[in-house]
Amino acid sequence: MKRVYVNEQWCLGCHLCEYYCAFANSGMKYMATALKGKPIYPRIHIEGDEKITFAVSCRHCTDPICVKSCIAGAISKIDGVVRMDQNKCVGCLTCVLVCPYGALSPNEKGVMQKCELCLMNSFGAPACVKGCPNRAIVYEERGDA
């Protein structure tokens, strides 16, 4: 299965793979009318310090811990990838304590979100890839995760 994955001596720190996982998430169909003047929830995060940077996203692990601590059944995985069903969520955030990647964070409504690879969205591939300007951000089959 594809999955995204960080080549973190590639990462520039330039968060531009969160504003452009925001738009893609957001519904909007310009950029500027998405986010503008607004505080983001992307689905990614950029960690790190002046010496390194490196992006965070769901693995969408094999067996997903996350899947099995959901208190209302809001996380499942389909086809591989795991998403959430954020109609079921109560931000409990058992799977924010639970993931040992730090994928999950609460939407403006306090919902919980993770990446789901843009495959919701018309973006075709995830909206992190295709806004990296440098490549450190890719989409591919690399095995078993």
The other form holds:
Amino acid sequence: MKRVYVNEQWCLGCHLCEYYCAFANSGMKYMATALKGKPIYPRIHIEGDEKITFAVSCRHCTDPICVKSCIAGAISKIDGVVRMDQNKCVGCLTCVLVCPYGALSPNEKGVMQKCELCLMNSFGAPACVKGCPNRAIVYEERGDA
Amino acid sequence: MKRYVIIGNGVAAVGCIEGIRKIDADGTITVISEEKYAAYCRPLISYYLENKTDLKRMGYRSEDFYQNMKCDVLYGRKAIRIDHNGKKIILDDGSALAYDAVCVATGSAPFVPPFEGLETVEKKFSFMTLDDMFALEASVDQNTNVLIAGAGLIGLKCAEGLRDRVAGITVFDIADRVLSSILDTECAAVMQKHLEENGIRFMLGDTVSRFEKTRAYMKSGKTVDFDVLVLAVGVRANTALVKDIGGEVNRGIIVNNRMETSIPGIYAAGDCTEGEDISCAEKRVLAIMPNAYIQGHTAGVNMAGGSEVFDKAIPMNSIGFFGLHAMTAGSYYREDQGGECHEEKTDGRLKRFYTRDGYLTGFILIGDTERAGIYTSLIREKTPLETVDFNLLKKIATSAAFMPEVRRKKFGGAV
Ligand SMILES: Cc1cc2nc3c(=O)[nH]c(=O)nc-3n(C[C@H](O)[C@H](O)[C@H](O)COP(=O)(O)OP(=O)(O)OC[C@H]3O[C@@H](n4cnc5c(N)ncnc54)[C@H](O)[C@@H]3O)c2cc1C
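Form predicted alone done; form predicted together with its partner chain now:
Now the complete complex, all chains and molecules, led by this one.
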């Protein structure tokens, strides 16, 4: 299955992926109206220090512990994609407590959100990949389980 | 065709069903469900009181779940005995169900201490099931004063759920702090202050010596008048079915990491069990939802002839009250037990890490819970702290603290 991967040697730490992500999931037509002057709540984020930076988003694990741990039955894995049912989520943060990658975070209303590979929004393919100026983020198949 | 029976219909049962079906598409599965509901999200009963969810959304799985999984559910039925020699389950209506493998997923029941005069209290409730919650909901209004016995997770979640529906809430506990099983003294004080600011009153280190209808006479000499009493002092694992036939039982039904009990053909999962807590290498009842699901799944796979072990169980809780979140995991060793506590404090946020022999054994986070799963994985995976930048981790949960090759493995391929 195709997943999003980041090559940390090429990641500039420019945070553009975060903006593309927030835009892609905003449901809006123009990036400026979607993001200008607002705090953003992206589903991918940059971590790192002066030496190294890298983008983190959901790994869509083979055996996702978030799915098994959600107390609201809101997380499921459908066709390889780990998905969040925001209508069921109560914002208890148990998924944050168990995800070893730090890939889940709440939106502005405290409801959890996560990378769903832009398969559910109008982009249809990961916007972070498209927006990465250094092509550090890729969407590809890498030896699957 | 194999015949599977599951006793109980909570999250552990759902895990078990999904585990069985991963291996065996054809065997028959019968679920015995004392409660008359499809598996629901038990922890959400307090969110229901807050109008943050509703019955439909509280379903743990979709409405066609049992149908898709080809399961028979006997609602409103109770298993009263396991005949392990005859390999059948005796139900409360006298009927018997033959099995090849059975999973006991009976959960726990509220423990009610023998308070003097409790029988004189007319309106008293537990807070464990949907029906408990509905009964409680129906007996409170804006004029009701509620007394809650127990400042643990269930009692306090109940307080949060009721706050906007009632006139006042007082919580008492014999322990001298709130959430005493998961928070240390300092962290409990932070949470208690926050709860008090949100209108919950406490009487800690105190208990009732006698009830008289709507009045509680406390050990301390104080008295409390109330309209409704909620009993949330603790829970006890439902172990009788296995205990009665000589299976190994302590506080919970003893299981190994395949979820086998001491009796062949009988598995157990969820709140009714006692399995290994790897953060302290001891057997413990870990009455938490993730554990229930994973144990159930493990049992199911093994019942169906597959092979799965669950050897990473630790206590862990993510719990918020009125907007302040706390997360806890693992075991906290004191100094005289060889433990060390590392603290990071910034305005209103508190992180405490407990280490021993070069490993993280537990933590408590209040306020700053971002990416906490990175910490949890250090306990679960028993990562030697010398292989990570622990000083960085204490300040911020980040994968930057791992060595590059470890990080590349975590993020560079399918996991
Ligand atoms: C208010 C509240 C808040 C909670 N919050 C959290 C939280 O935030 N995070 C967390 O991880 N956990 C939380 N929990 C704990 C969590 O709900 C449990 O760990 C989990 O539900 C256990 O699932 P289980 O399937 O083992 O047992 P249960 O959900 O208890 O299901 C067992 C079922 O078996 C039935 N049964 C028992 N005996 C028989 C019999 N002989 N025959 C037929 N049926 C039988 C019972 O009626 C019950 O329906 C909370 C619990 C409560 C009550």
